[in-house]
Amino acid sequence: MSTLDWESYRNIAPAGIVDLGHRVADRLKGKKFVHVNSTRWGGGVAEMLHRLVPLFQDLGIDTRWDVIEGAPEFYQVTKSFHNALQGQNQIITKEMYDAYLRINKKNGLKMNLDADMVIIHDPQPAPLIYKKKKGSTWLWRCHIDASRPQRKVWNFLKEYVSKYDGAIFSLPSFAQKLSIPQYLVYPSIDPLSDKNKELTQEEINSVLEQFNIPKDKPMILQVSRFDRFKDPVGVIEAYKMVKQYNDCCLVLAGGSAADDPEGLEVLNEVKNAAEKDKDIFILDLPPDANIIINALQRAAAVVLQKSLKEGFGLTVAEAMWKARPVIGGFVGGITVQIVYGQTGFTVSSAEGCAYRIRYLLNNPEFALAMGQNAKEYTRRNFLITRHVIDYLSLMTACVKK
């Protein structure tokens, strides 16, 4: 894991936030913190922890990050949990519940979770709460859209979540009926990471040339896992409507994560929907393709995140930080990031998406102004500096003295 310098954000973050971080962190010196999730690479949770943990350490807070391990059977089960909690009907058998608990028990036996505060991310490691010791504080962090979960699966998970000292959600609408305190913390992006730092035009052009993406046509881009909730096939439908009137190309850039066994299946569905259109570029990228994604977002005329369900959608903030106009699905955390007509557009159909793509392509001055609004809105609300302050404040309030 890299080392990061909290002071590096002084000229990027809103005034005063770097000094505030030092003051709050001083109150937590000597305390120990552990984060646990289900994958080291791939997906927004791992990406945020790669940046948050070193920043906590730079602020003088003893912080570790552990990852649970499981066989493909385990990730198949937890993917079904994930889909069910986001409202998709799933059949979860007793054998699947048993496998889920067995793998968590096995992980718990070899993990050192002795700390003043433990934050467990998402449903995969939730049963590790049995490792909680007297005097420590455990929080469950939910990163997915749990606003309308499949009730049977949520009731099963609730037995474990209710044993925590608190739960953290990304949106007020995701909160559940729980007997424990619930907190709201928005996710964030890091403006100094490889995915978001400034690039030269030569670096951007180099990436376009690497994938033979034309520079003489406006690019429509969606960056996301190949996941049905991200609606990549709906994106292709919208592109085909636009293509009848505006010459353009479409780039679908994504990859898979170790805890997502459906990725390859969805990727094949996307390739079939593209029908070998020479202006559709489907890029199956490795988890460390951050510079490539950065360059694509900076080169795009319009960025999409046409999700059908979305915990937060960090790719929206990433593109907004690069002053790109963004069109997102009217779901989950996308609605927090996009102020309709000001920092982007939200849509509920492929037809609506196509209409707004054409509007932005045909009104470049409006698109430019929207992009600038989006960048400033992101700076004030969705940078990692605000995220660190939120966590430090929560730790200060919750850790037992």
The other form holds:
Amino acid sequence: MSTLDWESYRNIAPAGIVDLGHRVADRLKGKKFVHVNSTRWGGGVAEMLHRLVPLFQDLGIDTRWDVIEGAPEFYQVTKSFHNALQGQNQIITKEMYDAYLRINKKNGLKMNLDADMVIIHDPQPAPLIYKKKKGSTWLWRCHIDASRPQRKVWNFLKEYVSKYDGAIFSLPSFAQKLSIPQYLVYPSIDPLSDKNKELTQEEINSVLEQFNIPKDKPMILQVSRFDRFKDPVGVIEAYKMVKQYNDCCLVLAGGSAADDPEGLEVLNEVKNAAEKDKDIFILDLPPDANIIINALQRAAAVVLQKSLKEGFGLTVAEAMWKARPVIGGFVGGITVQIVYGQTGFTVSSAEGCAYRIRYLLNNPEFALAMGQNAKEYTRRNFLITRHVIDYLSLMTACVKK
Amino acid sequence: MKEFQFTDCIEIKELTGKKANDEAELLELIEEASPDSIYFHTHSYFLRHFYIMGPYPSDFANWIVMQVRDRVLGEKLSALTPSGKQKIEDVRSDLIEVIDDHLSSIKTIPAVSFGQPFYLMKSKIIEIPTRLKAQNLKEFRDSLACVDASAIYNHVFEARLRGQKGRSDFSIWLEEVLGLSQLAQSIERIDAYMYGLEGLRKKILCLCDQELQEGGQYS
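Having seen the form predicted on its own, could you now give me the structure of the form predicted in complex with the partner chain?
Okay, now the whole complex, with that chain kicking things off.
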């Protein structure tokens, strides 16, 4: 894991927040913290932990990050859990529940979870709560849109979640009937990471040339995993409607995470929908293609995140930070991130998406002003500095003295 | 002499799991909500530092206007400035009275059709003392100019209502320690609900500068 310097954010984050971080962290000196999730690479959770954990360490807080391990069978089960908790109908057999518990038990036996506070991320490692010792504080961090979960799966998971000292959700609508306190913490992006740092025009051009993306026509971009909840086929439909009026190209840039076995299937569906249109570029990128994604976002005329379900759109915040106008699905966290008509547009159909793309392409001054608003809004609400402060304050309030 | 200690604050937001889909349900929520919830939805708006402001500094009014699309009730709620209120219960009573009156005057209860429900939340504040302290008006003014905006929120809104002091920490100190009653009263007369925290900072700084120029007051 890289080392990061909290002071580096002084001229990027809102004034005062860096000093505030030092003062709050001072209260947590001597305490030990552990984060646990299910994958070291791929997906938003791992990406955030790669940045958050070193910053906690730089602030003098003893923080570790551990990952549970499982066979492909385990990831198939947890993917079904994930989909069920996001409202998709899934059949989960007794054998699948047993495998889930067995692998958690096995992981728990070899993991050191002795700490003043343990934060468990997402459903995959939730049963590790059996390792909780007296005097420690355990929080369950839910990153997904669990507002309408498949009841049976939620009831199963709830047995474990209820044993935690608190749960953290990304949006008020994700709150559940739980006997434990439920906190709200928005996720964030890191302005200094490879995915978000400033790039030169040469670096941006080099990426466009690498993929033969034309520079002489506006680019519509969606960056996301090849996942049905991200509606990549809907994005292609919207692009085809726009193409009747505006010459443009579409880039669908994504990849798949280690814990997502459905990615390849969806990628094939997307390729079929693209019908060999020479202005559609489908980029199946590796998890470390951060500079490529950064360059694509900076080169885009309009960025889309036409999700049908979304816990919180990290790619929305990334594009907003680059002062791009964003069109997002009117779902989940995107409704909080985008102030309609001011920091972006939210839409509920391919037709609505197409109309707003056309509007932005044909009103470049409006698009420019919207992008600037988006950047400032992101600085104050969705940067990692605010995220660190939120976690520090929760740790201060919850950890046992 | 007792110095003034500037103290930043961080808000911990809690979800209650309770929500309303129409105005009658909102009324019930407000009747049953904890004081922390009433305070959160009528005050912590300022602390969220929204660069883009919604129409009103009240979550209740914004939800009614933007999600339920009942502009009449939304505007009535927006006019309920909590300025001068001594207790959160007074704020709650006003909200209940206005919504109840409105519901009595209409036949159909306005509800969310396409928008999102109102999600009841609450918050608690963690205070983080800064290194900024003041022993006279000039030091007070200079520290106020550079303190984090959360300190202004803490000393004005938190102190008045949740801290149950009825006045801002600023005016209490200026009057009781420095004996500047007129300046203290002028600060109390600022309609804090009409400005963001930065606007409030500017107003208070302006009053301090006037006092320093007029009275050469460094006491």
